[in-house]
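Only one chain comes next, encoded as structure tokens, the form predicted on its own.
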Amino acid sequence: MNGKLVQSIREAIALSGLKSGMSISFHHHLRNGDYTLNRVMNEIAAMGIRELTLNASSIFDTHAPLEEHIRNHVVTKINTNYMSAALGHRISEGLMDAPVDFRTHGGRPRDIALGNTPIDVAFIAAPTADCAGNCSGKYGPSACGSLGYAFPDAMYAKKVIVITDNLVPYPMKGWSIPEIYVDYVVEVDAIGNPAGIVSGTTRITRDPVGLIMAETAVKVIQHSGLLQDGFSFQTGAGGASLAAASFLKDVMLRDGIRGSFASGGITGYLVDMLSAGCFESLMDVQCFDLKAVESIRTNPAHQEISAMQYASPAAASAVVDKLDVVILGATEVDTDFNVNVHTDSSGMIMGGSGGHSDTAAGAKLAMIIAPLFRARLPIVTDHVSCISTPGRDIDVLVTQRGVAVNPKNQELMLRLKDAGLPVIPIDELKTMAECITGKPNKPVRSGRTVANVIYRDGTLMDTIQSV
């Protein structure tokens, strides 16, 4: 029974047969508190293994040491769904020879399952595990909650290494990923700091502009015709989106509306809505704060789901396809309702689609909340620098100065006008913003592709050029 348990990460890597030119993978449930990716990469580099493809569900600022591994050709290709600015800016400046491939949270498990992005060795940071590899993120000192993004790695990688800082007797209770997928288990002192799960974006806004947008967003939901018993909902972790969830809770309680589920990355605000009776269930692929971690550990109505069940278009069915409303953010929106969440105003990589385009494609009402301008730069533009989510999947843009409805959704436009909401054509919002900020210059591009933006079905959506 103890045959899988090895003494060190280096021993597990050696036993896995990892060689130069292969592919390795990591999940991001510990977010900015993750220690495991850097620790494994340092061991791999010390072993002289080079030219690896790194398939990480997301990359955060804590993973900035990857820059050195790229410079030393330990990593020569990256597949990911999100990349924060620490490494993203270096990629934008031309750090890598091969472009990064950005996928979505649904597209990544799709391509892993179909064999388009094979994984030779998966490294799973598990807050609790037993000696056979049964593991969970719900328990232990490093508990992070759901391990949803690690499921496809465990199921399809040729070799799977579970790394834990809380080894418990076999069989552990309440496992998420079963031993049948796991080849080796390593116990270490710490896989990460769960306090790093929370970031500055996962707190409700106090900004008056954000609160105005949140109130307007809830009015859009109210008058869309979708807010009734059985309602399903997802929101992002941005401050205005979380404020909208708080306002929506008040409306649902006041009107006695009981929804079916809320989904996606789960925050304490959605936990509060579940506890208050607004929803029957939470469908959780990732916990965004420690209140959500506690909830998924103790409340059977708070359910863990895999990335495949959450959003994969290759699955027989997925949660995103049952969504009524999703609230999303944007760095840019153009007059065709295309949305950019990959780059900032200078064209530097600082994000990624995550579940953005998955939920927009699946939901009946896909709503963008964004201010008319940020740092004196207009949000609405003629053409976004990068298409992360196509305009065909977006229904409405909510700003503090008005609401723009995609002309494809005439019924929604009429409903909102009849309700007295400030419905304004999107090109007028653009003009309004530019009258305040002026028309900015677009960033200069070198013409060299540093990243490919791959839509959830595997097709190329756009490319990102070096700055």
Partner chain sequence: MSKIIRRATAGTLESSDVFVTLEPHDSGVEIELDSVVRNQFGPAILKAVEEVLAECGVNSAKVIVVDRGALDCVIRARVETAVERGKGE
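Numbering follows the first chain given and starts at 1. Not measured: the values here are computed from a predicted model. We call the rigid core whatever largest set of C-alpha positions still superposes within 1.5 Å between the two forms. What changes on going to the form predicted together with the partner chain:
Once the cores line up, the CA of R10 ends up less than 2 angstroms apart between the two forms. Relative to the superposed core, T459 shifts its CA atom by less than 2 Å between the two forms.
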Given for the second form:
Amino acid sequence: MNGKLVQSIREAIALSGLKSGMSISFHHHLRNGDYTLNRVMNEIAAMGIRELTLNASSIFDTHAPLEEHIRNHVVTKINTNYMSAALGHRISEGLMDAPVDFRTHGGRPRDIALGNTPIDVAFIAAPTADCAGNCSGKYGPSACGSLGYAFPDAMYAKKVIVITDNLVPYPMKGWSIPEIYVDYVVEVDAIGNPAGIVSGTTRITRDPVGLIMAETAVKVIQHSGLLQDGFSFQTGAGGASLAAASFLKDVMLRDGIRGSFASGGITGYLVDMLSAGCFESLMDVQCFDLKAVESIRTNPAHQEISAMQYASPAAASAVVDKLDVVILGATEVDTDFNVNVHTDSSGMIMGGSGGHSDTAAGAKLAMIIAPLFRARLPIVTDHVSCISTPGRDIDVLVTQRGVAVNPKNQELMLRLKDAGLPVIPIDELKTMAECITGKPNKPVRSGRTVANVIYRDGTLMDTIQSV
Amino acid sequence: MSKIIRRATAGTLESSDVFVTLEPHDSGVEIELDSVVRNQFGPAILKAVEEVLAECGVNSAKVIVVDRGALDCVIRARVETAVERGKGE
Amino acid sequence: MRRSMLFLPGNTPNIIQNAEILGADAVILDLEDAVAPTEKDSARILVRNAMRYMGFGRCEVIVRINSIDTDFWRKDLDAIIPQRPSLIMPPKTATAEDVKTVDAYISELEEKLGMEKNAVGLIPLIETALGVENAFKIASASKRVKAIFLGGEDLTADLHCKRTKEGNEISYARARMVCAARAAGVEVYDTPFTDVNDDEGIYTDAEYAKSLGFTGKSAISPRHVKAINEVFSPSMKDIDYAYEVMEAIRIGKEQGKGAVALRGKMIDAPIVARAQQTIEMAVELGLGREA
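Shown: the form predicted on its own; wanted: the form predicted together with the partner chain:
The next block holds the full complex; its first chain is the one shown before.
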């Protein structure tokens, strides 16, 4: 029997040699159901280790207890790709001395691989593992499907601790991350709450505005010239994006178009498209619902990819660069097509790029779907509160009252106009929205820098100020 | 001149709506504003509330506005409804 | 052009502020059944403000007021008439007298407000057995009546039968409504299809209504608007034929012919009128051609 299997998280931490000032990492495949990050942080705090750099691929509301660890200087620096409002608002209020470094899903593995953000100890929650650390997200009571974001941590961290609630005899079948990277394995009662890990089903929106935007989005794709055999596609899990996927499926089946692949976060809608023959393959960095988890477990055409293969600019090649069309969301878009997905209109942190800038940079057609205004807030502004994805990478904005094409893409502009789509200059969309909502006061950016937005190539894209 | 003689409410807490509560008040108009778009539209909302009260001839009332991003004409409609419900004959 | 009419609850800002983008040719802002009795005042003021300040674009605005056996209908009209709605829909219209009652009050308001006379039209909602039997009298009760509208839900209750998807129970009422409307020279609109989740059934139901002669159809869900618009739009074949008719008439006139035939069939005035209507719709839908 090898010596990897240890009795407790605390023992694994001790054996890993973790000390104050070091760097630790987590993946976010268990999303809002994750128990592991909080449990590990509590152990670390109890052991008196302080001043750590936390490198987590995403931070969700369930990780709100991090606030205490930050106040107590257990964590003094955060690197992440996404931070939801619970901790985000505290960061915006100035909770931390050092600014949070936001990266993208492709930029994070790039900087880990290049040694810019070295990891001393990676904690990998694994829905199934054996005693040598072979592990996977496809099986077990806490199954989450793909473990894509955990690969760079496993491959590059100095020490790797796998934490599982489903320990199986060696060698486990169908592992994703092999034992060669793993130093310690811990069995716990539960790594997460399955109800929060994946949704039972993700549903398309019933909101008529969302459905109208989705219909328009599909028309844009149809007339872009890209929808032909070999088509590749990515979309988020938002209501309107899912509706677009569902309408796109109808068009592809009707016109007999056989696409190549769909990528990114995978939902049941993309699984349906795969089974219906719309695509040859799914390239899955993360599963969003039970149907996706079931599919990645059983269908060889549904393939797990690492964060590097998904989006890293340091990789020899990546999936995002082969995308034809990506549908993305936005909290704000400015008249230069710059997109904000990090903060709300008041400048409070409530999100992050995730794969937004990676796919926008890679895809031939990067489309933003957003309503002209949410409640009373216009989506199109003169200047976004924070530039998450630069306007040069965005081709078109689809709203319920018109489609704005980035003037850099004249070909698309002509195609959409010829197709009779309601193409409107983006500043007219802004005026239209403000006619309805009134002109909003723009909060002035003052305060000190609480976060850096680092583009996928490592350059500083923008900063976020305290509110 | 209209006097608010009883507590009255109008509107809902749904998105794009506003929930307005009016209460009798001894002197002047006092407005409490809670809005998801306070940073962007706070002054505009207060102005709409004040204008409707003036149009309705109400010069003393306590107004509690819980706004979920309602458009200006919605805010005006809800305040007017609350006045109608709360004023004396 | 009024193929589809979409009912929208009158007290829901979120829905009203997006009315114009839902694809319907007309929206019916509802102060009646979609509004609880305790919220009649707030819906009335909200709809009034929406009409005053919000744009509805190319979408026609119709307001369904409360019925004349309530205390609300006069107040509804007091608030709405100054906003110049295109049509007022009085519900539960059963007799010509009902129409005249509403007509008289609107006239009173128009005069008081110094508005143009008869600017506001009526589209009585007929939803009782008595109303159906009186359909022609209702349709011809006032110059204001531009159309009549069949309400199938309340009607079936009044008929002591169950409303079904197939709608056999209202087939008499539908046919009678169309006949009455055409006899009175007004338009006629069909009851909504109520299964919001049945995306196929709406086509069948709309096609049936069109085959009976209805001008258009109402919807209670935006999901049904597209189907209704498709069904009630002229087909390319209809449009081609309409242009052929007009062309034949033009040539006939040039040649000084009294009677013109097309494809071996005489073209009479109603055929020409239909052709003109079809071309007007085609132009509005961007399917028109140069003359």
